[in-house]
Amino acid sequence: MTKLPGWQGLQRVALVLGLPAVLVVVWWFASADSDHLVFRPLSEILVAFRETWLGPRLVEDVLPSLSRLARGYAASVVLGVGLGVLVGWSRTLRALLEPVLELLRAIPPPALIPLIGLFAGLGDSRRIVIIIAGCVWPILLNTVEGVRAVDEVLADTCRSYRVRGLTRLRQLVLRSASPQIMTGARQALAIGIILMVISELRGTVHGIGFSVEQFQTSFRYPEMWSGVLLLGLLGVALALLFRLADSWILGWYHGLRASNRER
């Protein structure tokens, strides 16, 4: 029987939305007659999510958040992306900083924040360095293993033609880690949404972070779970770019991988 055109990206679609269709409708009946202090019925918290996230708050808190995120992972792609090149191209530098970058990697950002607050301020710079903290290492560790991972034949047929300098950098070293360095950078966009929330706990007067924890200690628990809500749809949402943005500059690597499969 030949499949109708679109069917398997339809199928795709209903994997994708069936299970979450299936837990918001859950939710919702079993939710219904709740008159628990806490636990609200889903039907309140959408009116909640409503009248507080999609009015002046959205100016407000959202986007002053979503700016600070965009700020922190740019910087630490840039900077996990820089030093992991150097670290990982060559053995002298990593032997003499391995020891060290590992120390500080098994350090919770969360802990630094008193002492990031003696340099950084109160400001947004402040929240901006705790989301750099946490988001440089997977990014940097992954960078050092994919230009460890180098083919040797591809570096010394670049040695032989000598393709030397930038030239080397963007079409040998970059092109090859590539595929590690944006593994590293999606575990350091879930790790930038959680130390967001948590830089926005102290210290300030915006944030969603700030306002969720502003509706538990005032007991306005369908704002906070609408809260709560929002945090999980903007982590879909910046998932689903992220996978875009992946599609989009590892096309080359996952054609290679898809024809590779169908020999």
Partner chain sequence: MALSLRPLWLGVAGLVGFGALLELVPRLGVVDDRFLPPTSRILSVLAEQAGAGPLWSAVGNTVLTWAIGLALAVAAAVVLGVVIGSVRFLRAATASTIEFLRPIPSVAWIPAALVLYGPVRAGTLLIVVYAAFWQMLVQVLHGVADVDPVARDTAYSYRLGRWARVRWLTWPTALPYAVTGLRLAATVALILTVTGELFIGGPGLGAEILRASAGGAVPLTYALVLVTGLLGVAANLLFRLVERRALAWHPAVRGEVPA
Contents of the next structure:
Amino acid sequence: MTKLPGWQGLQRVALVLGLPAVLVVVWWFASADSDHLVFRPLSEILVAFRETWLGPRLVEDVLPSLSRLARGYAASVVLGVGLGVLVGWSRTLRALLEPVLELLRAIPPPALIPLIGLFAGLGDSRRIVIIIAGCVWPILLNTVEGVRAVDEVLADTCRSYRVRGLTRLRQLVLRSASPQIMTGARQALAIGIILMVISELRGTVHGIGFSVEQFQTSFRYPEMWSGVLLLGLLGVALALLFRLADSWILGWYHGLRASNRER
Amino acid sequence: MRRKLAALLISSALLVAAGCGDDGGGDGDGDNGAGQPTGPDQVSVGLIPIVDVAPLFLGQEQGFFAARDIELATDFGAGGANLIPGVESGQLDFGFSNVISLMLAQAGGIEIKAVSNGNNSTGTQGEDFGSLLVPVDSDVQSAADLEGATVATNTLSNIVETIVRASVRNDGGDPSTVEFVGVPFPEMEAALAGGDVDAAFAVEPFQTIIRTNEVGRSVAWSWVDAAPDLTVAAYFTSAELAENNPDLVARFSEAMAESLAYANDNPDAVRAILPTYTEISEELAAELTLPTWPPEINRASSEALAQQAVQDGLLSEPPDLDALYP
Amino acid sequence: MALSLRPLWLGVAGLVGFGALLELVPRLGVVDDRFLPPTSRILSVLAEQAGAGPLWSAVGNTVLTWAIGLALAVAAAVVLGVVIGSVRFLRAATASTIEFLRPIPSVAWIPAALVLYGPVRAGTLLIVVYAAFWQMLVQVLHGVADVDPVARDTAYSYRLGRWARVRWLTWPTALPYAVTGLRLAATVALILTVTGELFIGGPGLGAEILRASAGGAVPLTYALVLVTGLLGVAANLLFRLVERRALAWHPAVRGEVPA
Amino acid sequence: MLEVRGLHKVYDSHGRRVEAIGELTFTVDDGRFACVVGPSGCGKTTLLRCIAGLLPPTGGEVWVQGSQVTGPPSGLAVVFQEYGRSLFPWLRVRDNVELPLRAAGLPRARRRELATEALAAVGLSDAHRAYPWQLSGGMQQRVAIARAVAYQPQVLLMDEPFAAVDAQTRADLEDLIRSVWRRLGVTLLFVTHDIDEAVYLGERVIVLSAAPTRIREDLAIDLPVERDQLATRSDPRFTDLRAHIYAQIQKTRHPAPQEELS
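How about the form predicted in complex with its partner chain, since we already have the form predicted alone?
After this comes the whole thing, all chains and molecules, with the earlier chain placed first.
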């Protein structure tokens, strides 16, 4: 029974949108007549969403939060990959630093906030340092793993063709470690979003986390839920963005694995 | 019960199948049934580990609560503002919060009720448990000089803003130009030392730490400026508990009143108990300026405070103190 | 990264060096020692605390919250993962929803947790379970999806019942993924437990850190942060051991772990 | 010109001393094609890695183009057996071929010209933009050979390059190597475990003994220069040489007690 291409596409769309649509409808009606102080109707939350986040706050709060996340994340990538390559490449350095890195990685970043607060002043730098304190570890440790696992035959090939220095670093070391680095980068992004929010609590800053906390403490629950919804959408959007970057940067890698699986 | 059901529904929806329901709730959910007492009532109280709540621990130590069939389970919430939802949702039986937060909650539709006084200012200029501090080398001499300045406060749009504005206003300055920045108490010393803020309103033990480390000096005593013998904070409960179990609330209030009086008369006992529930060392505890703990809430001071909060735009209209206060 | 058994003394030297660095920086006045106490003072405070009860009850409470959260998350994820994973239609229908809910930062639920439960352990549990659940579910789904088609056809040909298929085919295949998921979920759960204690409530190390900083006890705050780190290291080692033992009999089938 | 003088190699790892190469001395003149064959595990690959400067010898010296080898010498290219692992999976075929040239600092146009020419020489002129893992095993090894050719080495080392491909592909690749050798005039050392291949390809076959390796015999191959799979392999002289080498290797595997190595 060959399916018509149209039918095929329709079915796929139904599968993708089916459950979410059902959940939204259930949420809409379950909360529709709720006079409950906290659990506001979905309609009210969506109105609050449009009024709160699509207005001036988009520039005043959402943008600063995202820019801090971007700066913290970028710094973590540079720091994590840079240090990771060094530590991954030299056996002694790795043995020397491994326990220290394992300890620092294990400290939950939020626990560092009271300490970072003592140094990093009150401005953006404090929040960026907090983001880095969480994001750098997955990238660093995955880079070390990736650099350690460079294929020896490829390394010998480079040596015999006298491929050295910067070309070697880029073409052999970084490229072969890139699948592992991307795994670390994905984990770091998830942690980054969390720290973006947490670094804004209990302080004064233009940001999503701060706004949501203000809504909560001033009992403006529709706005609070709309903030939660925004963070959800942000998480999804960034995950999607990451997948695009991943398929572009690791195009070769996904192809390689697909072809191995077939063979 | 309806509220609890809704909470269960939403939290289970959130966790898909793994709703962790109510059973994992607060340690002692308070046997708030009005049935015959089967032993001391397990009562959970949400607190912040600060000087102001010393009387409660003294009362516990002196057995004022035990004498009234109450066994306390203290729970240190992450912040005053978070205690209100805890009490309102029934997870905590009683909580401690400043009066402005209580008024804001009432305005926000939260049904809570103050049951006993918390703590008051010393009422004397130049010596109070909290003050407005500026860096030692700052040229600010009094509150009025803080026009257009940035002032650190532990919570934004809350009681500290109202009283600091009162200090500036009483000193002849224009309070609307003061800009407030949220800084947790432990980080105020660094903020002052680093010059990130022009001033900071700190309470004990940080007021003493900042002064003895010569990082800052006091220029105004805002609790005193706001209103004479200001009631700063109070213990509160949910309207539901007050309704369902008036006996327990009454017993708690009496025990609290006795504890407050005892604390007021025995400052040394207060200084001795501080290190047991906070991380304030004995030496530091000895140097602190303690608040006062009169048993009764100073309602006049709350009215004056509320009037200034309305003037500053923090409250849209004056609170209904009859409903809010015992 | 396996704590490899390289020359151990080199690793210890690294730790000592790091400690010495943190000792010198404040001593030389590079940083004000009120904000960064020298390592010696931190360790002496820690030693003092180690003797006293409250530290261990705090560690106990954090571990308890962590264990409850992890258990709830893992149980739910395994059951749901196997059920959804084994039915093609279910997997296809839920994929988009899972992809939507997974990246939602668990801290987004802090205000909700505070409102639902207030500053108590239940609030913290909400975000711990939420975060750990997705880590585990994704791995279990990968595991169940990784069942070898030839093996499945064999099971069908021998007319194994649904339950037998799950017991003898689906679960053994998914096990390595589940074990990895457990390790990842445990790490996330611990971080969220401390986060919850700091920003929501409930007894434990987070609450002690708050109490220490509220009392102006800076060295103690550092000591407690160090304890959370050590707890984290212990947890990572424990679960890596569990993973290695569970997978010891298993050829390194685990390909690229997407988590 | 490739010269090995008294090469000696001992592996000493975790207390286990394995003497891989006893003593090897031989020379391969410029433009000559020498094959190296021996029982499996007799250190053929170790010899090649020492010549390629990838492995420091325990004793003795290796000279390439008149200078002693301490690290990978310039003007020397290696083709490994695991072709899949010696190509960069993230680089397209042409970029793989060009990489050594880029490292050597050649300008882009020159690199492109050499790469195109080399790929054409190995019959892959239409695979420039493909990724290695999109090609068959045989084609991947051709890319590796093209990379070596484009590098324009004076000396080319090949470590059992055709062991991992099917028989037909191997025959094509053998003919390809011979034509590349004749066209480039490069000095070629071809290591293999396949005696037929050694005799078919080489002008000379060095037969190695079991570890610790010594030269059992250095045999000149007096077959006509023009070689093709059918004629050469059915030539009686080919079968004699093959049988002789086979006997030599059999002896090294279980040497008769009394016989002393010459």
